[in-house]
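One chain comes next, on its own, written as structure tokens: the form predicted alone.
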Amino acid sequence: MLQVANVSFAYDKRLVLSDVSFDLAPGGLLGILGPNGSGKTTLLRLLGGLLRPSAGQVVLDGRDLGSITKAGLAKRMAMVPQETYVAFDYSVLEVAMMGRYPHLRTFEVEGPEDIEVARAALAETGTANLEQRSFMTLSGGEKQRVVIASALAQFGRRAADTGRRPVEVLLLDEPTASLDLGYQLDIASTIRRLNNDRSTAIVISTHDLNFAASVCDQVVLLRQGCVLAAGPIHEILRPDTVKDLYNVDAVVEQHATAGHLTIVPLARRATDTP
């Protein structure tokens, strides 16, 4: 569905990503992992068509993103930033309905169907009971789930409700940053449910290895703009790759109760720098 082929990107003359390649299968759940400054957010913006590669291609269902109209791409791909700020005191329902913009003509206002889609998206993210609340009064975890609902409203009705093949890709930038453990679990549960129930393909940019291990089936390890490794998480996430990625010794093992890999950092390795 989504192919990244030999993509490089530079801000002015500063190379940020170099020769990045990987695929996201239909309905896949992929984590982009790496330390701060590794190029994760830039790569996510390239996947969403918000930036154009300096070299290489990002291809969605056989078409270069640059050949797809902005409105057409927005109906199939949505990006949820690390933090969302609103200029006015919007209600939760109003924030969810903001996702309907690619479905509206110029100067057209939302109608009953748009409201219905937005409410269904709130229900899918467990935030329907917050519909009339001010977005500004929500906790960080509640805000994140409402913004994900806005992304679902951007896609439209679920494929199961329309009989069409699912084609949606959700891009999440550090979705659990600054959230406590309870809200991290809520976000993880929401991500898994959307992936299972809607067959939404999801890409998560994060430096939290344990969060990625709890939800992702594929990973891309990114360091200084280059791919160290990519593939199934159980094959790629190992003590040696964690050491190469973060310069940290760690234990990586399957947790019997949690049912997924867990990563325990032990010590930062000494470097050659003075």
Second form
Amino acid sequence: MLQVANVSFAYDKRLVLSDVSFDLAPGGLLGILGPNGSGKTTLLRLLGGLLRPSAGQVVLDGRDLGSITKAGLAKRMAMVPQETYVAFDYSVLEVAMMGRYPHLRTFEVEGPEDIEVARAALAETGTANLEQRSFMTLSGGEKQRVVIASALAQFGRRAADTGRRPVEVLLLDEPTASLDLGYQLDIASTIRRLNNDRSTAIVISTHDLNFAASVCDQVVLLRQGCVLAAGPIHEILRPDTVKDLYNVDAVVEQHATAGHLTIVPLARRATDTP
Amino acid sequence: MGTMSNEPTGSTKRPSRRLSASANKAPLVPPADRRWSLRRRLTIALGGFGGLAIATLVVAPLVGPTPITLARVFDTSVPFTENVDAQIFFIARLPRALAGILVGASLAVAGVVFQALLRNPLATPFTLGVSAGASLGAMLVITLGLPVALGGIPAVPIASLLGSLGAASVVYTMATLRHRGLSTTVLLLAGVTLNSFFSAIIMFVQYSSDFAQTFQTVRWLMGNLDVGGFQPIFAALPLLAIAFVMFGTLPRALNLLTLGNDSAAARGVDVLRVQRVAFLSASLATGAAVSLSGPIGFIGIVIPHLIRLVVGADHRIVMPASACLGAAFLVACDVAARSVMAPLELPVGVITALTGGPFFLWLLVRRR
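Switch over from the form predicted alone to the form predicted in complex with its partner chain, please.
First the chain shown before, then all remaining chains and molecules of the complex.
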């Protein structure tokens, strides 16, 4: 459904991604894992159509991203940045309502249907009770979930929208990077629920292997802009791949209580490779 | 209605981290649809602030050394040529009030747009060097003694408009030259640098020019709405009209720009186009306003902040409401400038700064 085919990308002359390929199945939950500076965020921006590949293609449902209009793409693909700073004092409902942008014509005002969509999105992320609060005053975890709601509001259809429901892809950039343990669990359960209930396809970039192991089915390991390995998480996450990825010796084992893989880093290896 | 931030959130004392449905709050919080309704909020805001602007436009020309009354101004039984009240109202004082309306509205909205574009609530219409360019242009004409008038428009407004547009193009070129798209950081830094650089040139030229010219330049820099007739207003009007039509396309996109460029783009906003339109329209409005009145400070920052406190952050309401309040505020300040030390006239820029400055400091303390 979402295909990345031999994508390379360079900022000016510096090559950030080189020959990256992988597929995301409908309803898939994919993690892009890698150390800081490995090109995760750039890859996510390419997937979201915010950047154009220098070479190769990103294809959504058989169409190259470049051939889809901005509004058309925004109705099917949403992106949540690592952190959202809002310069002015918007209410939570107003932020959620911003997701309705691609559905409105230039001078059109949000109608009852749009308000309903925004409210449903807030409810889906467990933030409906914050609706009238100022976005600025929320905690990091609450902000993150409201921004996810705003992204979900992009998918909401009106009664007048006919035809088959298009696929939805949600891109999350380091969704837990600045959150404490409790909020990390909140975000993880929100992500899993969206994936189960709505069958939203989700791509998460993260350097947190345990978080990825707790939510993702598939992973792509990214190192210095190249794909190290890609596939089902149980096959890909092994001590030797973790060692290649982070230069760290680690224990990787199925945790009986958590029900997913856990990774415990043991020691940093001497850097024999650059 | 206030900002929405202080509304009670149902029964939750502290923000709940549990994943809960909205079912439990329905009876406690009134349905927000009516309160949220944009048309309703816009109508209230425009009714209030627009009414205020129209009221000041009518009242301001009545105030002055010669007392006149509305009844005699609109007394149709006396022909206009013999109706002294009507002549004072329409010929002597109305252009000044109209200039105040246009300049106040332009500076206030330009402030809103620059603040959203730079995602910085402290930006003003003058942050990006537009007024410094205008001042340089005006000063050069005054000092070089160019008496040229173009189609009845004096040379000073023309030179200041050219100066402001020149400064804007330098800043814009800098911000787009070596970047993908438009760098707001470079925009800001280049604008601030240009401001200081042009100020230095102004000081240098003033230092070497004679006393009368320096005096004239300083008076221009203080800001003054005494435009001397309808001619300069008609000259500025087409430029302002273009700027305001461009403003009209911006509000919803500016809301999204405040989330950040990537988030806006991911929601379908053509970020570069919006940034361009925002920069060009706000620069044009500022340049045209400054050419009419000289640089008048504080309107572009005090008015938007005050409006946001009252109507919230949605630019679809903030922009028109700021235009109305900016217009009303400047005309009122001009009345004060003419009356406080009558028959002596104070520069209106002094009044806006004297009232706006302390008020803004109070806002800062109040908010944080």
